[in-house]
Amino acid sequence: MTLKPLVKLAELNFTNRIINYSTTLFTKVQSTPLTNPVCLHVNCDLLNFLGIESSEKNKPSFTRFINGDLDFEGPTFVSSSYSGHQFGHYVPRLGDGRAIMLGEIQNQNGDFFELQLKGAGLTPFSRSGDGRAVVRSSVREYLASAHLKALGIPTTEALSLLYGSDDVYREEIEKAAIVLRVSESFLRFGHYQYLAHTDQLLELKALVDFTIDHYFAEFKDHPNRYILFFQSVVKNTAKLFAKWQAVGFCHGVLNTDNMSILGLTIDYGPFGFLDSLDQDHICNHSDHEGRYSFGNQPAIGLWNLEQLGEALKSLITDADLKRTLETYSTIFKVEYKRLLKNKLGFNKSVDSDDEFLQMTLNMLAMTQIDYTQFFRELSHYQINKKYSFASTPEVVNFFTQYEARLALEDSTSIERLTQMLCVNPKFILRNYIAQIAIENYEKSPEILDQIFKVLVSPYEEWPELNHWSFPAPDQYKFMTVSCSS
C-alpha cells in the first residue's frame, strides 16, 4: 500500500465516526484555552505515526491546537456522558468532566485515532470540578502512557503536554496543564452502562453494533456477534490485567468508567509501579479500604466485566454471559504464567512450573527485593555470581531451584540473556522519577525530555542514567499519590 504524505495540522481530515453516530452520548462544548500556553513536550514518534509533519510541532499553530484555541476548521468540540461504578457504588451520571474530544483522524496506514484534550476547561459533566488538569498529574500521564506502550502493554497515548500560567486549586495551588490524548477509541464500560441503566436499549444496541463494526469487524456479520464481542472484551481485559501484574503496575482507580472497551490502559491517575512485591500495596491514598490494591486488581477486572455484562443483558443471554465470564480467570492465569516464565527465561513447560512460580513470588514478597531490579539482574544469571540482593535462606533456596529448572531448558545462556533482557526492563516509571520531572518542568525542561527518552526505551542500558534504575532515594521514599488532578 502506498502511504499518504505527511500533512500539516490545517490539512487534517476529521472523520468523527463516533461523534456522528450518537447525539445521545455526545454534547458540543466550548474549550477554555490556557493563558500564556507553553508546549512542554511532544511525542515525535506518535506525531509521525499519526501522519503529521514533524515540523508542525515548532509552529505557534501547534500550541494553539493543543490549547484548544483553534483558528482553522475541522475539529468538533464534544464531551461524552457515561455512568459507572466508583469504588463499587453505581453513579448514574458521570462523563468527561475535563476531557474534550476534537474528533477522529486517519493516519497514513488507514487507521483511525481519536484526539482528546484533557484539562481544556469546563464541560456539562464537570459537576463541582473546574475542568482543568494540573501539571503534576499531566506529566505523570504523559510519561506513563508512553512508558506502558514501550513495555508492550495496551494503552491510550499522549501526543503532547502543555502548561499555562493559570492557577488551579487542589490540595494546594498548582499550575494548569493540558494533555492531548490519542486512542483508537475512548469508549468505556460506563458508556454501555449509562445507556442500559437509563433504559435506552435501542441506543445501546446501536452503540454495540457501532463498536463491533469499527473495532471488532471480524464479527460484523456473524449471527452470534454480540457474544463474540463480549468474549473478546473479556479476553482483552484479562490479558491486560495479567500484563499489569507481571510488570508490577498498579492502576489505582479501577472504576468501571475507567475501563476501556478495547482493553487499553486508560485514565492514569494515582498509578504506581511496585518497588518490592506487595500484594496489599495501595498506590492511591484515597483508597482507604484497599479496594484497588495491587493484589486485588485481577478480581476487580472480573467484577467490572460482570457489571458490563449486566448492561448487555438485553443483547446476550444470562447463560452466555455466565459462560464467558467464567473464562476470565483461566485466560488471566495462562497469560500471567506465560509472562512470568518469560521473565525467568523459561521456554519449556514442566509439571512443577506452577509451584516454582509461586515460590518465586513468595520469595520476592518475603525478602522485599526490588521487583524490577531482581528480574533485570536475573537476566544475567551465572552460577555462583554475586548479586546485589542479600543471600537470605529464601534467596539461596530460589537459586538452588532455579539452577535445577534451567537444566531442563534447551536454550544457551546467551539465548536466555537476549530473551530476558527484552522482557525485563531496566527502568520503570517510579514515582520519584515522575516527581523529578514535575519539579523541574519549568526551570529544566531538558530533564523531562531525558526521562521520556529512557522510559520509551526501558530495556536499553543507558549507563549514564543508571541511577534512575534504582529504588527511590531517601527524600522520595514516602511519596503518596491521590486521585486529585
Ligand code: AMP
Second form
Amino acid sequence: MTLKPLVKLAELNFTNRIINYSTTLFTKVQSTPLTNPVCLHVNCDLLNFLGIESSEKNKPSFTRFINGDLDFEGPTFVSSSYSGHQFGHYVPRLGDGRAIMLGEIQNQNGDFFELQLKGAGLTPFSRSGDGRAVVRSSVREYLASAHLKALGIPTTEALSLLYGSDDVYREEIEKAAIVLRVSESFLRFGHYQYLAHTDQLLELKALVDFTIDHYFAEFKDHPNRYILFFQSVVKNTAKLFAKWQAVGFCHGVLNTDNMSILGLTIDYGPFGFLDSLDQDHICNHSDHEGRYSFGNQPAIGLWNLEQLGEALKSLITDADLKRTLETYSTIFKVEYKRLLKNKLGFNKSVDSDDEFLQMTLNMLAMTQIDYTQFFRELSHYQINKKYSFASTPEVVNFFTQYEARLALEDSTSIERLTQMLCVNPKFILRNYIAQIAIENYEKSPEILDQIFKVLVSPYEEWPELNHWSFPAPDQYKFMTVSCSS
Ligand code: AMP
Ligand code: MG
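Now show me the form predicted together with ligand AMP; what you just gave was the form predicted on its own.
Up next: the whole complex, starting with the chain shown before.
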C-alpha cells in the first residue's frame, strides 16, 4: 500500500461524521484561546502518525492551532451533551464542559481520528466551571496517555501540551493549559445514557448505529448487531480493566461519563500507579468511601456496564443484556490471569496456576515490595538467581515455589527473560515523577522531555535515566492527588 504524503496543518481535511448522525448531541461552540500561549511539548510520533509533517510543530501557526486560535478553514468546533452516574448517583446533564471537538482527520492509512481541545474555554455544558484545565492536570494527562499507550493499554492520546499566562482558580491560583487530545472516538457511556434518559430513542438508535457502522463495522449488517455491539463493549471494558489491574493503574474517577464506548482509558484526573500492591488504595483524596479504590475497579467496570445496558434497553432484550453482562467476570479473569502469567514468564498452563498467582499477589501485598520493581527484577532473576528484596518468609517461599514452577516451562531462561522484559516496565508514571515535571515545566522543560522519553519506552533500560525508575523519594512519599483539575 502506498501511503499518502505527510501534510501541512492547513492542508488537513476535517470531517465530522458524527454530527450528521446525531442532531441533538452536539452544539456549535467557540474556543477562548489562552493568553501568551507557549507550546510546551508535542508528541512527534503521534504527529506523524496523524499524517502531519514534523516541521509544522515549530511554526507559530501550530501554536495557534493547539490553542484553538485557528487561522485556516476546516474544523467545526462542537461540544456534546452527556449525562452519567457520578459516584453512583445519576446526573442528568453533564457534557463537554471544557472539551471542544475540532472534528476528525484521516491519517495516512485512511483511519479517522477525532481531535479535541481540553481547556479551551467555556461551553454550554460548563455549568459552574470555567472551561479551563490547569497545567498540573494537563501535564499529568499528557504524560499518562502517552505512557499507557506505550504500556499497551488502550487509551485516548494527546498530541500537544500548551500553557498560557491566564490564572485559574482551584484550591489555589494555578496557570491554565490546553491539551489537544486524539482518539478514534470520544463517545462515552454517558452519551447513550443521556439520550435514553431523555427519551430520545430514535436519536439513541442513530447513535448506536453510527457507533457500530464506524467502530464495530464487522457487525454492520448482522441481524443481531446490537447484541454483538454490547458484547464487544463488555469484552473491551473487561480487558481494559484487567490491563489496569495487572500494571497497577488506578483511574480514580470511574463515573459512567468517564467510560469510553471503545474501552479506552479516558479522562485522566487523580489517577495513580500503585507503588506496592494495596487493593484498598484510593488515589483520589475526594473519594472518601473508596468507591473507586484499586481493588474495586473491576466491580465498578461491571456496574458501569450495567448502567450502559439499562440505557440500551430499547434495542436489546433484558435477557440478552443479562447474559452478556454475565460474561464480564470470566473475560476479566482470563485476561488478568494471562497478563500475570506473562509477567511471571509462564507460557504453560498447569492446574496450580491460580493458586500460584494468588500466592504471588498475597506475598506482594504482605511485603509491600515495590510492584513494578519486583516484576522488573524478576525479569533479570533467571540469569543470576539473585534478588534485592528482604528475605522475609513470604519472599523465600515465593522464590522456592517460583523455581519449582519454572522447571515446568519449556522455554530457556534467555527466552523468558526477553519476553518478561517486554511486559514488565522499568519505568512507570509515579505521582512524584509527574510532580517534578509539573514543578519544572517553565524553568526546565527539558525535564518533562526526559520523563516523556522514558515513559513512552518504559521497557527500555535507559541507563543514564535510571533514576526515573526509583520509587518516590521521602519528600514525595505521601503526596495525594485531588479531583480538582
Ligand atoms: P471530570 O470529573 O473531569 O470527568 O468532569 C465531570 C464533568 O465536569 C464533565 O462534564 C466536565 O466537562 C465538567 N468539568 C470539569 N471541570 C470543568 C471545568 N473546569 N469547567 C467546566 N466544566 C468542567
Ligand atoms: Mg470526565
